[in-house]
Amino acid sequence: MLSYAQCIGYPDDTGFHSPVFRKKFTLPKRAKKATLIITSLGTYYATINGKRVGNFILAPGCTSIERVQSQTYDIKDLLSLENTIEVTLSKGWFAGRLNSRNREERGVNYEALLCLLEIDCGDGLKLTIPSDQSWECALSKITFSDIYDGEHFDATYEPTFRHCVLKEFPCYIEDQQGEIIKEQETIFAHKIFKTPKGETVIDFNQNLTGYFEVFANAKAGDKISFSFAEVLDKDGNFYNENYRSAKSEFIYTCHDGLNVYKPKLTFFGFRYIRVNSFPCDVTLDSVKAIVVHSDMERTGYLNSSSPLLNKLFSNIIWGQKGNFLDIPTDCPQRDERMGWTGDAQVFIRTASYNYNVNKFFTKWIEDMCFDQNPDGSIPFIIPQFWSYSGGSAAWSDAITICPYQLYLTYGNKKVLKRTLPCMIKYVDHIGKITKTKYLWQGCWHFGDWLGLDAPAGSYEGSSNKDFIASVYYYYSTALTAKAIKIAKASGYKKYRELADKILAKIKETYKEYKTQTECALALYFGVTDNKKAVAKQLAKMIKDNGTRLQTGFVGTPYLLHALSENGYCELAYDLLLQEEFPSWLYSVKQGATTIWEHWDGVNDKGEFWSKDMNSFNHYAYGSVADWVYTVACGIKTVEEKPGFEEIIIAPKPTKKLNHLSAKIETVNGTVSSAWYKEGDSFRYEIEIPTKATVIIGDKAYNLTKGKYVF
C-alpha cells in the first residue's frame, strides 16, 4: 500500500537536528476504521492530535541498510474531525554516526518519511492520505539526536514549517518481521549523592538500557543536563571514559512551569546519571529510569541455594535485556552497539531458554542473509554498518549456528530453509579461501578474543587461530548437512562427506593442544580421538592455574561442557562457583549487575582494565547459563524431535550446592528440573510437558507428561 505514498524529506541538510513532518486534515464524520502504514529512513516518533501512535520505541527498528520494516497501526481512537499528524525523525541507525556505510559509501545522509493513512468513515466514504509534497516540514524541538551522542530538546523553540521535498527511498520495504522495541519497566532512583569531586550523581542500582523521565519546575530557558555512566572509579567519582567517543548526553531547555520529558529517538546504557545542571533541587522523584528492549516473553528461570550464583543468573538476564534491542548488540553504551555475530552465536542457546527469541533472531538472521558478501563471507557485525566488516571464524559461523539453534529450541524449520542457501554459500566460501584443503588456514581471524593467555599487547589469546577456524569449518559444514536433510533439499551427501573429510584432516593435523581453549574445543566438537587424555590435560591446566580459567570469547562457552562430558563435572562446578579472579562470580562480588566484557573490567584494586574496550554490559560470558540449564539441571532437547517435542533430563548435582532448579516455558509446555541435597542423597523434582527420558544416576525412566519426584 505504501506504493501510493511519496518519500518526503526536509529540503536542506539537517545535521543532527531532527525534522518534523505534519499534515492537517478534516474528516466529514467520525472514523469507523483507520490505519496508519508507515516507515522511514531513520527512526520515527509519530503523533496524531498530540497523542503517540503505537508503542514501538525507535521504530522502524534496526535492519540491514538494504531493507527497512514498515508498521501498521490502528489509529481510529486517535482521530477527531479536525486532525494533525506529526512525525519526527532522527538519523538513528540508518544515517547516524554509527552507520558509516550509508553515510560514506552510499552517500545517504538524510532522514525521510513514507506513510499512508487509510480512513473509513462508513457509508462508503473512504479517505486515503499519503505522504507527499502537500505535507509541511520543519526543524523540530529536538535540536540534536544521535544514538551515540544522545538527545537535546528545546521546549522554547518554535518550529517554522515549509514545504517538503521528494527524496529517494533506497531500501526494500518489508512488513514488520521482528519483535517491536517497547518500554518494559520503570526503575526508581536508589540514591543521590555527592562524589569526592563534588558532582551530583543519581544511582539506579542497576546497569540498564533505555532512557529516563525527568520532572522539573523551571523558568523558560533553564537547563537540564545529564551525562551517563555504568560505574564509578575507585575513588567513587563518576566515570564514563569507557564510552569512548560516544557523548551520551541529554540537554533540555525548559519552558515555564512543570517540565516532564522522555527522550524519544535515542537510548542510553547506564546505571548512574551525573546531573550537570538542574533548575531546582534534585530529589529521588526528579528522575526515573525506563528499561527498553525488544518485546520478548520471558521463558527461562534459574535458581539456586547460592546468593552469588543467583545474582549471576540475574546479571545474565539483565545483560540479555540490555543488549537485545532489535539486534543482539555487543554493548549498549559506547560508540559501538553493533550486532556482533560472535557474541550472538555463543549466547543464542542461553538466549533461547531465557526468552522466546524465535521472532527476534529470525529477523536478525534475515539481516544476515541480506548482508552476506558476494563472495559468501559473513560480516562480523550484522547489520553491516561499518564500511569494512569482513568475516572471522566463530563470528561468521553465526549463519549456521543461529538458525540451527532456533530449530532445536522452537522446531523452526522455516528459518533453516530460508537460511540454507546462505549456509551453503558460506561453507563453499571457506573452501575457496583456505590455504589447505579440508582445513581453514592462512586467513585472518579474531582467535580466542580476550583470552587471558594472550601475549602482552594482544586481545587475541594464545590459541591457534587456524585450529579454531578449522574446528568451526567442520562444525558449520556438519550443521549445513543437517539443515539440508531437514529441509529435504539436495546436497546432503556432498556436505556430510565434506564434514567427514574436514574432521579427519583436523585429527591428522592437530594432535597437540597448548591452551585451555584448544582442549575445550577439541573435546566439545569431538575433533580428537584421545578424549580421555585431552580431558585430563585440560583438568590439569585448570588446576595448575589455581582452579581458574584462561579462556576468552571462543573457549569460555564450551569449557564447562568439555569438562562435564568427560568425567570432570565437579571441576566444572568448581569453575562456576569460583569467586576469585578470573571467574563469573568475581564480577558479582565486585558489585556487577550485568555481565562484563572482561573478566577483570575492574580489578580488586579498583583499577580499570582499559579505557578503550571495557564494557560493563556485555552478555557473551553469560553463555554459561546454558550449562546450568542443560547439564547441571540436565534439560536437553532431542535433535530428531526439536522444540522440546521430546526431552532428555539428566541432572548432574553437586554437594557444593544445597539446591538448583531450572524451568523453561517451551513451545510444547513447561519443563522443569530441580534437585535438593538431603544429607548424602538428592531429591529430584521434575515436570515434563511431553515424552521424556529422565536419567537419574545410571537409571533411565521413559515417562509421559506429568510431575515426578525421585
Given for the second form:
Amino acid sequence: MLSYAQCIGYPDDTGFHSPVFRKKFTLPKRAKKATLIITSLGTYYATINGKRVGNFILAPGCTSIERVQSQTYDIKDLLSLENTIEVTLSKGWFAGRLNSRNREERGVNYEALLCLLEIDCGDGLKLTIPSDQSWECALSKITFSDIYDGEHFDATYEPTFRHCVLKEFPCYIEDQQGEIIKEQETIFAHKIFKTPKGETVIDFNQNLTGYFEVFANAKAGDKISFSFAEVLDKDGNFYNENYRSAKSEFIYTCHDGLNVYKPKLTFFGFRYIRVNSFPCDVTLDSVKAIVVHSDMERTGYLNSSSPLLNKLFSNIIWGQKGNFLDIPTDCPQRDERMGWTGDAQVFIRTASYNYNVNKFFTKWIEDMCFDQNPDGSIPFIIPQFWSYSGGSAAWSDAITICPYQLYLTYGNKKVLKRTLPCMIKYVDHIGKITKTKYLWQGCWHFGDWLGLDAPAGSYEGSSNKDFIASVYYYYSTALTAKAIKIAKASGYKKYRELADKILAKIKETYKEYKTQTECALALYFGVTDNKKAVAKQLAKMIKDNGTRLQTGFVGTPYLLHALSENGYCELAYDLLLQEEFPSWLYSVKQGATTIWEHWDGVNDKGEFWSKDMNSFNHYAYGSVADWVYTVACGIKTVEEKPGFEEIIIAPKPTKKLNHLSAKIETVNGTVSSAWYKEGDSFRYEIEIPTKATVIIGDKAYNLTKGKYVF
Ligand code: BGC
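The form predicted alone done, now the form predicted in complex with beta-D-glucopyranose:
Whole complex next, starting from this chain.
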C-alpha cells in the first residue's frame, strides 16, 4: 500500500535537529475505520491531534540497512473532523552517529517519512492521504537527537513550517516482523545524594535501559540537564567515562509552569542520573525511570536458597531486558550498542528460556541473512552498521546456532528452512578461506575474548584461535547438516560427511590443551577421544587456580557443562557459587544489578578495569543461566521432539544449596523442576506439560503430563 505514498524529507541538512512533518485534513463525517501505514528512515514519533499513535518506541525499529519494517495502526479513535497528523523523525539507527556505513559509505544520512492514511467514513466515503509534497515540515522542538548522544528539547522553540521535498528511499519495505519495543515498567528514584565532588545524583538502584519522565515547575527558558552513569567510582563520585564518546545527555529548555517530559527518540543505559541543572528543588518525585525493551513475554524463572545466586538470576534478566531493543546488543550505554553476533549466540539459549524470543530472534536472523557478505562471511555485528566486517569464528556462527536454538526451544522449523541457504553459504565460505583443509586455520578471529589468561595489554585470551575456529567450523557444519535434514532439503550427506572429516582432522591435529577454554571446548563439542583425561586436566587447572575460572566469551558458556558432563558436577557448582574474583557472584557482591562485561570490571579496591571497554550491562556471561536450567535443574530439550514436545528432566542437585528451582513456560505448557535438600537426600518436585523422561539418580521414569514428587 505504501507504493501510493511518496518519500518526503526536510529540504536542508538537519544535522541532528529532528524535523517534524505535518498534514492537516478535514473529514466529511466521523471515521468508521481508519489506519495509518507508516515507516521512515530514522526513528519516528507520530501523533494525531496531539495524541500519540501506537506505543512502539523507536519505531520503525532497528534493521539491516537494506530493509525497514512498516507498521499499521488503527487510528480511528484519534480522529475528529478537523485533524492534524504530525510525525517527528530522528536519525536514530538508520542515519545516526552509530551508523557510519549509511552516513559515510552510502551517503544516506537524512531522515525521511513514508506513510499513508486510509480512512473509511462509511456510505462509500473513503479517503487516502499519502505522504507527498503537500505535507509541511519544520525543525521541531527536539533540537538534538541521537542514539549515542541523547536528546535536547526546547519547549520555547516555535517551529516554522515550510514545504517538504521528495527523497530517495533506498531500502526494501517489509511488514513489521519483530516484537515492538515498548515501555515496560516504571522505577521510582531510590535516593538522591550529593557526591564528594558536590554533584547531585539520583540513584534508581537498578542499572536499566530506557529513559525517564521528568516533572519540574519552571519559568520559560530555565534548563534541565542530566547526565547518565551505571556506576560510581571508588570515592562515590559520578562516573561515566566508560560511555566513551557517547555523550548520553538530556538537555531541556522549560516553558512557564509545570513541565512534564519523556525523551521520545533515543534511549539511555543508566542507574544514576547526575542533575547538572534543574529549575527547582530535585526530589524523589522529580524523575522516574521508564524501562524500555522489546515486548517479549517472560517465560523463565530461576530461584534458589541463596540470596546471592538469586541476585545473579535477577541480574541476568536485567541484562536481557537492557539489551533486547529490537536487536540483541552488546551493551546499551557506550558508543557501541551493536548487534554483536558472538554475544548473541552464547546467550541465546538462556535468552530463549527467560523470555519468548522466537519472534525477536527470527527478525534479527532475517537481518543477518540480509547482511551476509557476498562471499558468505557473516559480519561480527548485525545489522552491519560499520564498514565491511568479515566476521570471526564464534561470532559469525550465530548464523547456524541462533536458528537452531529457535528450533530447539520453540520447534520453529520455518526459521531453519529460511536460514539454511545462508548457513550453507557460510560453511562453504570457511572451506574456501581456510589455509588447511578440514580445519579453520590462518584467519583472523577475536579468540576467547576477554579471557583472563590474555597476555598483558590484550583483550584476547591465550587459547589457540585456530583450534577455537576449527571447533566452530565443525559445530556449524554439523548444525547445517541437521538443519538440512529437518528442512528435508538436499545435501545432508555432504555436510554430515564434511563434519565428520573436520572432527577427525581436529582430533588428529589438536591433542593437547593448554587453557581452561581449550579443555572446555574439547569436552563440550566432543572433539577429544580422551574425555576422562581432559576433564581431569580441566579440573586440576581450575583447582590450581584457587577454584576459579579464567575463561572469556568463548569458553565461559561451556565451562560448567564440560565439568558436569564429565564427572565434575560439584566443581561446576563450586565455580557457580564462588564469591571471590573472578566469578559470577563476585560482581554480585560488588553490588552489580546487571551482568558485567569483564570479570574484573571493578577490582576489589574499587578501581575500574579501564575506561575503554568496561560495560556494566553486557549479558554474555549471563549465559550461565542455561546451565542452571538444563543441568542443575535438568530441564533438557529433545532434538527430535523440539519445542519441549518431549522433555528430559535430569536434575543434578548439590548439598551446597538447600533449594533450587527452574520453571519455563514452553510452547507446550509449563515445565518445572525443583529440588530441596532434606537431611541426607533430596526431594524433587517436577511438573511436566507433555511427555518426559525423568531421571533421578540412576533411575529413569517415563511420565506423561502431571505433577510429580520424588
Ligand atoms: C563488544 C563485545 C564484542 C566484542 C568483540 C566489544 O567491543 O562490546 O561484546 O563481542 O567487542 O570482540
